[in-house]
Each structure stands twice: as C-alpha cells, then as structure tokens.
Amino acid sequence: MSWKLKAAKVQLAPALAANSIALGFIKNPDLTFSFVGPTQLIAEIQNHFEVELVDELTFFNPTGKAGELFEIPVSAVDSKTDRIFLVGLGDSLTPAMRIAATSIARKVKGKNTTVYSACAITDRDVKAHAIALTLGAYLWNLKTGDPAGVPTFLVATNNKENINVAISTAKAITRARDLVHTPSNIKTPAWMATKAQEFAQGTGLKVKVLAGKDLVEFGGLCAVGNSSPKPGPRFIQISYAPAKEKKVNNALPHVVLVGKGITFDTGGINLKRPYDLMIPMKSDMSGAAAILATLTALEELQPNVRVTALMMCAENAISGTAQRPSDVIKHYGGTTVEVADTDAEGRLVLADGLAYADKNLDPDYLVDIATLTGAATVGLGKQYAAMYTRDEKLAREFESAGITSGDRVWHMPLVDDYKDGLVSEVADFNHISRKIKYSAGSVMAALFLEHFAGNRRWVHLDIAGPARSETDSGENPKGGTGFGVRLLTEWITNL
C-alpha cells in the first residue's frame, strides 16, 4: 500500500515522534482564528516549540476554507518534528474534515515521512479524517526503478478501535482502486477470479468460480463475454459469514451484492465513438471491484450478517463470436431479451446475477452496483451515485450511509410510464428503449434490472459518475476511486 495508518494517543510524546504535526483551525464569526483539536495538546505543542500558533497563522492572512494549508518550521532538541501544518477546517463538519485530510496527505504523498494529525475530535470525524488521509496519499503505477516513499499517518485519538475500523475500510478501498487501475491486458475475468481467491486465502471468505460449460444458463454473461479471447467470462461468488454467530434464535440477515465486472468495454459491434471514450474502459469493472473489496473489509470487521457477492466478469470485445444487435438471448431463469445495442452490455450481465440471486440465494436484501450509464453522470455529475429502489425505508438507510461514509447517493425515480420503451416484438424485453425515446437512460436501465430482482428488497446503484475521476485531486486519484466500498461497508455494518 502507498500509506500507513495508525492510532496515536492524544499526548505530546507521540506528536514529537513525528516529522510533522497537523493542526486544524477555523475562522470565527468575529474574523479571529482558533484551533479545533485537543486544547491541552495544542497548548503543550505551543509551549514545547515556543511558538504562538494564532500569530503565526494570522501572518498568512488565511480565509479559513476547508483544506487551506500553511506550513511553519519548528525545532526542538528532543523532537523529530521540523514543521507544523496549519490546516483550514471550514465549517468543521465531517466533510470538511475529509477535505483537510486530503490536503495533508497530498503534501506528503510519495514521501517517507510521518505525520501526526490532531485535527478531529469526535469518533465520527476521526474515522472520516483517517480514511481520507489514506485516500489522498494513494499511488498506483507499474513503473520500474526506485519505488515512491510511503507516508505514515498517526491520528490523534484514544479510541484505537475506531482507527482499526478506518484501517480495514481504507485497505478495502485501496484494493478496489488497485483492481480498477490494473490494465486490461492483465485484468482478464480469470485474473479477477484469481484475485478473489487470493484475497480470501487465510480468511473465512469462501470463493466459487464458474466458467465454460458451467455458464450455459447465464445467457447475458455468455453473450457479452464469449467474444473475448480465452479464457472467457467468469461468474465469481464470494461468501462471508461471521466467525461467531451472535444470534441464536433468529437467522442472520442475508445481503447479496451483484457487481458489474466488465474488464474492458469496446462497445462490441456498436463500437464506442470517438475512440478516446474507450481509454478509461478498464474501469468498467468498478462495481465488481467494490463488492469484492467490501467483503474483505467485512471479514475483518465481522458484522453479524451474511453477505454474498456475485462478480459478473466478462470482456466486451469484438470478434467473430460477438453478439449482434437484434440477437435474442435467454437469461438465467428463462427471460428472453432482444439485444438492441451491444454497448449496453452491463445490464445484460447484471440481469443474470440478479436472477441467480433471486432463485438460489434467498436474499433479504439484493443490491447491484455498476458503472452502468452515461445518463447517470449527465444527471448527477461526479459527486453522487444514482440510487433506484421502491423501498423508501431502504432508500433512507442508503442515503444516511452515504452521508456518513462520504460515498453519497441520490434517490432516483422508477417511472412506470416508461416501461413500454422496453417492449420487444420478438422477446420478453428489449434491454434498452429503442422505438420509444424517453431520454432517461439511467431510469430505463433500472426498470430493466428490476424485473430480474423479483420481489426482493432491491437497490440499484449506478456509479458511472463517482467511480472514476478525470483529475488527480482531493480524495481521488485520476482513474478509479473505489466508490461504493465505504457506502456498502457502512450500510452493512449497521444492519
């Protein structure tokens, strides 16, 4: 990993053992400044380094906005510390704590250095701040030569368990990002299966992989994936159950997660144009990466719930065996679908996964997550995922988990008036609206998938916007963000 994260006591000694100390400040209504961290610790730091922090800060004429950072040199005979970072906390709410953390992380990204951060006080803010430190410091590449340095973040808190939760979550997000960033000449569906087995090794996670003739009932997965070179598509099932079940009289709730795992998407016969739209398509398996990574976090956190992840992995390539517009395929469970556009392949593989879960796994909750439609990005941009469900209580739970975790979602409507757009003359459904144009691509995809979820408590997450960042800024690197790991982990651990 490109970071290290540890808990550190709210005391002067661990602060003086770090190369840098980060302290958060706010601008008061009377235009004065004050520091937000532990009052006694800040006083001890000022006394030890013989520095008046408010005076030093005022010299820079700060605005107080979240993430604003100023650096002052310090020295003391009995301390490794040679600088203090003064970091703006804006309104000092949890989102501002994340922004401040990323400013600190980017200051030391790729360096072998230690930072002691005392910006947050409450457990919720400390956890959010700690995770954001790791996200801002994330690095991934395949360069040869000297590796980049790894910063170590010491987060000031007396609640070590809270930081352990942050570490598990941050490791999972890093795994998801690593999977997404891996180029598709390496990242085949078979490689994804190997990574799932690797992550599960030595843990309680159980992995089952289907390939070849075992996929004959998965019409969508085969239609999309059989155009790629060998070894072809994979159905990857990962199962989590707590090591010690705490409920005696009642069965544990069962959550099934279904993730889109298109390891590269050319668009198929309906080739993506212009061609530069294809360049980021190694990230089209972000949904599958998110659910696999989430299970690795759950295995460490041990919530009292059963979770099964279904990774629907295929490459949407072009060859003599590629599916064609007007083909009719039979999905798992028997539903027939007319293919209108081979570049709308994600819903075809998800449909098989949802139908399999509904028929075989008896989920109490059924959640699918996918980089599915450009329409979701047009509507919501890069900051929110589109969420579809008819279960209002479940929607509120996900909205709350999104606000708490930082992976935010927006509840979108399932418009029944649009269903006639999915009517086919030759099959049970069209998989996109072809004859009737409603200009609601994300809604149409959700309506299509809803059929395969049966009568389950179902949520569809279209993460096409927040799953990939076009710039290296804030919490996110350019490329895969690992969106969904924090959201799902937060929601599941609070069931």
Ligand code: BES
Given for the second form:
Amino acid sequence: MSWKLKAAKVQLAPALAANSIALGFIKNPDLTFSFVGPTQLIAEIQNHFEVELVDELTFFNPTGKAGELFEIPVSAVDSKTDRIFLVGLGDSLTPAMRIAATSIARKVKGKNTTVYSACAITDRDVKAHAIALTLGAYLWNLKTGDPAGVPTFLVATNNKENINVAISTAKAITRARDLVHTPSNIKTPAWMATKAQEFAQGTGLKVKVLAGKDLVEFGGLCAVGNSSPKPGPRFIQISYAPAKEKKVNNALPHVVLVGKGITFDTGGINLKRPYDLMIPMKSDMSGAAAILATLTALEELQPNVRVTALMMCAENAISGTAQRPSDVIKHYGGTTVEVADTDAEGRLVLADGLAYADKNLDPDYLVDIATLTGAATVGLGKQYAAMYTRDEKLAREFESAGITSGDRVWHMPLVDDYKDGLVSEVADFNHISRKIKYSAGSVMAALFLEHFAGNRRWVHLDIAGPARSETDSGENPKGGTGFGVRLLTEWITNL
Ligand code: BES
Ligand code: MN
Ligand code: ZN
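Let me have the form predicted in complex with the named molecule next, following on from the form predicted alone.
So here's everything in the complex, that chain up top.
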C-alpha cells in the first residue's frame, strides 16, 4: 500500500505531531480569504506558530480555485510540524474537497511523512477528502532498489467510524488499481483466481473457480480464452453474505455483479491496429478487478445484502487456437452467436456470466461492468461511465451513487430500433452490428448483452473511458483508476 490513512481528533496536539498541516481556504466574492475547516483549531494553529494565514494568502493572492496549493514554512519548539499547506477549496463543495486532497497527496507521494488535514467538516466531505488523499498518493511500479516512502494521512474528524469506511473503500480502490497495473505476462486468468483466493483468505468471502472441462458450457469464455496456450480461461465466483443474521440471509436482496476480465486484449485475429491501441489493453480486466475489490470492501463494511461477483477471465490472444471471424459459438444457456469480429470479445465473456447468473443465482439485481467499447469513450470521454438499464429507479440510484461517490455514470438509451443490427443469417444473433458497425457501438453492445440478462433488474456499465487515465492527474495515476469500486460500494451499502 502506498499510503496510510487514520482518523485524528480535531485538536492541536495531533496536528502538532504531524510533519505538515493542511488547511483549506476559499476566495470570497469580495476577494477576501477565509478558511473552511474547524475555526477554533485553525486559530490555535496560527497562535502556536505565530503566523497570520490570511495575510499570507493576501500576499500570494491566489485565484481560489480548487487544488491551488501554497507551502508556508513554520517552526515551533514543541512541534514536529515544519510546513502548513494552504490549499484552495474552490466552491468548497464535495468534488472540490477531492481535488484539494489530491494536491496535498501529490506533495507527499512516495515520502515517509505525516500530514494532518483539517480541510473538510461534514462527514460526507471528510470521507470524500480522505479517500482522495489516498488516490492522489497512489504509486505502483516494479522497480528494484530502494522502496518508495509511505505518507500517512491524519484526517481531522471526531467521527472515527466514517474514516474506517473511507479506509475500507480506499484499500479496495488501491487493490483494483494494483490488479490493473500488473502487466499481462504476470496477470493470467489463473493469476486473477489466485488473487481472489488471496484476498478472501481469512475473511468470510467464499471463492469458487472453474477451469478446463468445467467450462464446456461457457462457450463465449472458452472461444475467447482458448486463444491463449496456457493457462486457459477462468470463471471466478466470489460470494459475500453478512457474518451476523445468517438465518435471514435468504430473505436478503441478492446482487450479482459480472465483470469483464480480459487480461490482455490483442483483438485476436481481428488484430488491434494501429498497435498503439493495443498497449493499454492490460487494463481490459478493470471490470473484474472492480467487482473483486468491491467485495473486499463489503466484507469489511458488512452491509445487509448478499453479493456474488462473477469474474469472467480470459486472454484475447492471437494464436493457432484463436477463434475466427465467422465462427458460431454457443453461449451458456444455449444461445448461438455468430462472431463477426474477434475484437468484440468482451460481450462474449459477459454473455456467459449474465446467462449463468440468470439461470443459477436468482439475482434481484444483475449488474455488469466492463471496458467494453471505444465508442463509450467517444461519446462521454473519460469522466463518465455509460450506463444502460430499462429500470428508471435503478438508473436514479446509480446516478446518485455516482455523484456521491465520485464515480459518475450517464444514463444511455437502449434503442430498440437498432436491434435488427444484431440479426445473423446463421445464428440466433450477431454479436456486433454489421450494418452500422461504426455507429452507436456502445448501445449495440448493451442491446446484445440485454438478451442474456433475462427479465432481471439489470444495469450495464461500460467503463472503457473512466477505467484508465492517460495522465497522472487529479485522483488518477497514469493507468488503472479503480473506477467502479466507489460506485458499487456506495450503491450496495445503500440498498
Ligand atoms: N477492450 C476493447 C474496448 C476498449 C477500447 C476499452 C479502448 C478501452 C479502451 C473491446 O474489447 C473492443 O475491442 N471493442 C471494440 C468493439 C468493436 C470491434 C465492435 C471497439 O470498441 O472498437
Ligand atoms: Mn477487444
Ligand atoms: Zn476488450
């Protein structure tokens, strides 16, 4: 873990024990400055270090935008503190609390140092700020030599429980990121199964892994995954149920999450080109990583629901055993599908997972999450996931969980008029639209998947955009973002 996070009392003593103190300011309409955090504590800090922080700000004359940061050197005989970070809080709403946190975090990323942050007041802001501190400090690499230092964030609050929730969530996001960052020569489908077992060890989570002959009915997963010589595809099922109240478990709502776990996507015989498009494809298992990580958070938070995660793991390789365009495969449950483009592999593995869940798991809610289409990114960019559902109530729930958690989603239409694009002459369906191949690609994928979700309350999340960041900025490192963990954790804990 590249960070530590703890709750600290809103008092002078813990602040003075830290190497630096972070305070948040806003620029008022009359161009004066004020602080947003705990008033009395901020006054005590100023007295202790004999500084006038508003004077300092007046001198720097910042714009006040969120994340702007000034470093004030301070010293006092009885304190370890040698810096006060003054950080802009913009409009001081929750998203600004996150941005401010990432500025602070980037200052201390990779350093063995302690920061006491007193920027946020409400529980909601404290939680968002605390999680964002860890996200901004995230580091991952396989460099040998001296390991990087680990900053400790002390978040000022008298609600320790709220920080415990933030810690569980932040740990899960970090885990998801680590999985995504791991390169694909290490990250085989079998490795993903080992990780699931490792995370579940010593907890109440149960893991079941299917491989080889046990996957015969999973025609989509096998067609994609058998392109890779070894190890082959894996179906990884992780289940969560609350430790207490075991008796009423069967009456609890059951959520089934299905995640795309393509450990590398070459495109297969429809090879990705130009090859720059292939480089980021180690992150094509971000959906599977998000649901696995979410379950580890839920295990700590113990919400009163049952959750089953199905990680559909396979490598989409190019080889002598790779599927061919024009192949017809039989999905779990028997539906036949004509494969027109081996690079549209994600929906093939998800279809098996959805059909399996519908047939065997009796889900009250069925949610799939996948880096499915470049088209979703064309439409929405990298800050919103494309969400598909016919259930308006669920759509509202996900939208609101997205805004609260920071993992935002946009409700997209399942356009019935486009369904004839999936008609095949030789199978039940074509998995892509050949008529309008380059139009509504994300919608077409959703319409294909819908068939396999039966009559369940179903949500499809296309996270091709937000799962990965091309730059080290804001909450995200360059690479895997862990998108979906906060969203799913927020939605599930509110059910
Ligand atoms: N994994 C890709 C989608 C993707 C693209 C994710 C860019 C993240 C960034 C997916 O398997 C894919 O190749 N989709 C094709 C579908 C097409 C062949 C119908 C796409 O989006 O081009
Ligand atoms: Mn692909
Ligand atoms: Zn893919």
